[in-house]
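Just one chain follows, in the form predicted on its own, and it is written as structure tokens.
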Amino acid sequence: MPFIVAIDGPSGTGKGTVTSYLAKKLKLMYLDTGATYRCVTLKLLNEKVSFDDEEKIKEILKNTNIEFNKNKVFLDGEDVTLEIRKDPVNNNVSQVSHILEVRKAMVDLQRKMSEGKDVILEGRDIGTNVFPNANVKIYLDASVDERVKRRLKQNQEKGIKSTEEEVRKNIEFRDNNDKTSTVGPLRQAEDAIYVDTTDLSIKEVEKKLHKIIKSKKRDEKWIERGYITTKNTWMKRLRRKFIKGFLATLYHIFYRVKITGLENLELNEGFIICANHINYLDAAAIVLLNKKFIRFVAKSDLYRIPIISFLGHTFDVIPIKRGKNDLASIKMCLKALKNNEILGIFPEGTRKGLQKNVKVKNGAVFLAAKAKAKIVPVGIGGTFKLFSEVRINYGEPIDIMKYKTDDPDWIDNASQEVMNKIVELTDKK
């Protein structure tokens, strides 16, 4: 699977120079997403286009044509590497760049540019709003004062005259222009690693983000694995099946188990099993404490510890990128229904969801609709206290077809009323 770096953040942190870097480095395809910009500011003001006239700008669009080439940055055909980076384009790029069919078609063509491959790119809202997907996402910033005088000296080096007067007041315009904008504002991604440059020489940044970055790439090469579901050989169950069992006697020891319920998973047929989620231990509890052989879904960075990996492969259990449309991990779980697999999910998405608010996940309802699955709501209490009682309910099949209608609010209905039935359960005694 493709490998995408987002690096965002304001004009003059040093992502250009950090981005071409870490792509030699880690051998990974540099894509300067400023410069597709520059190259339609460039044209547009050679043909002296109005930026208002975006009937003309779509006409540009349609015919301009921008590679990059061994560093080098072509506009139909001609090297516009320096002429791109010189004022004319500087003072009007950033109102170019919120041009709502040119920000359209830049994105496309930056996506297209990155298909299938593993690429870093630098910008304003390549995490949010290019790339929402990317496996790392970085936000550099640094001191006004900072960026000014980097600002200058790159001019300098570059032979481009400017005064510090004239720098400051672009980089503030852009950066006032960049974070209200309408389209494609700059913002962090919640999912950001930020990193401020200010006090950081560029080999110091460099070092720090191919940490980072190093990392992240070691980690999904586990969570990938994670999406390859290991053969179910003898050695495999018998390896199971002692696994469970040294674990469910070191529960039992460390607990005082009580289950209820269980003549409710009798089900001739694949099903969902639903819990409430209040501690590491509660899907063990599930797992273990069963004849039944039960598959949960868990979020995939579980899968980069490498002993969690291991138990993970013997289990089957199935990776999820969260808050991402997984649709591996989704066909996945239909596969496992379809062969009449039981699937156990946490409709709150996180330990203690519901104390802290959080809106009950559709997901298994929808996995349920689409495989035309039943769902057996589980209601889990105690406090996980060595010693202590652990309660577990198991109450009866739910018939999710019953809840679809042509209401398009029906799922998230249905979620709710699956998670009233676990909290119900939940304070069972």
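Could you give the coordinates for the form predicted in complex with 2'-deoxycytidine-5'-monophosphate (DC), as opposed to the form predicted on its own above?
Partners and other molecules have been left off, which leaves just the chain.
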């Protein structure tokens, strides 16, 4: 699985320097997406194309070749590394980057260049648009005052004459342009880590980001292991049996367990158990306190914790990446159902989802419909205070196809029906 790091933020935050350092240090391919927009700008200027001439721009884009090689940028085979940093490009690139056709073509190009590679990209819309599923997203920021100071220093070093007022105006203009653009606006992705670099030196930023990415990389390694279902050897079965027996005994010591409806698990085919989720221990109750082998579907982040990862592997828990279209996970679930295995899913998606008013997730019904599998609802009751009563009430299997209608929302509606059934069962004493 490729590892993708997205670094976004306004200009003057040190993105370029930091990203190029991190690429070397972490052995990632470095992609400066701003340079792709700069290349197009240079070509449009060279060919004197009006920025309003959509047809001509489309044609130019079709016949443009942008490549990166050893820290150099090539436009149609020509080295333009220095050229794209000069004023004619500087003064027009923002406008060009907001042309819809240019944007589409550059996003496609950036994705193609990154395909199958471990890569770090810097830009404005990487985490939000180019790679919304990136493994790490960082949003670098700094106050306008600090960015003005940095740009002035940079200009001085390059021998470029500029006043503070000019630089400030330029930065404020570009910020506004980037943030209010209707195409690929600069904005922090919801799951991005915000790093304010105002009071940090470049070295400090590099160190901080290096630490963040390294730890994410380590986590990803653990998580990826979760997607490998090891063979069900007799050793593994024995380990599972032993651990299951041991943990079930503990469960019976610490809780007064009452179970009803176990006969509903006697189906001769793969099916899905759907329960309410009030505590981490309710998944354990379902997995440990019956004779069946039940594979839970759980958020992949849990695989980061070594002990949970060990238990996850023992009980073949299927990881799922939250908020992402996790095809690998869906495939694992469908395969398991086809193999007549039993899956466990919490339609609330999170603990106490119902109380938090979280919309019921439709994954279980989606899988059941795809695999033509039944859903067994389970209501779990109790407070999970030590030595208190825990009630596990299994309901009759539901054939969700009976809810199927022409309404495109039928899966959502059926998911709600399943949830209602679960809630009914939690009240059963």
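Residue numbers count along the first chain shown, from 1. In this text, the rigid core denotes the largest set of C-alpha atoms whose superposition between the two forms falls within 1.5 Å. None of the values given here were measured: they were computed from a predicted structure.
Would you say Lys221 moves its Cα by 2 Å or more between these two forms, aligning on the core? Lys221 C-alpha, core-superposed: shift of less than 2 Å.
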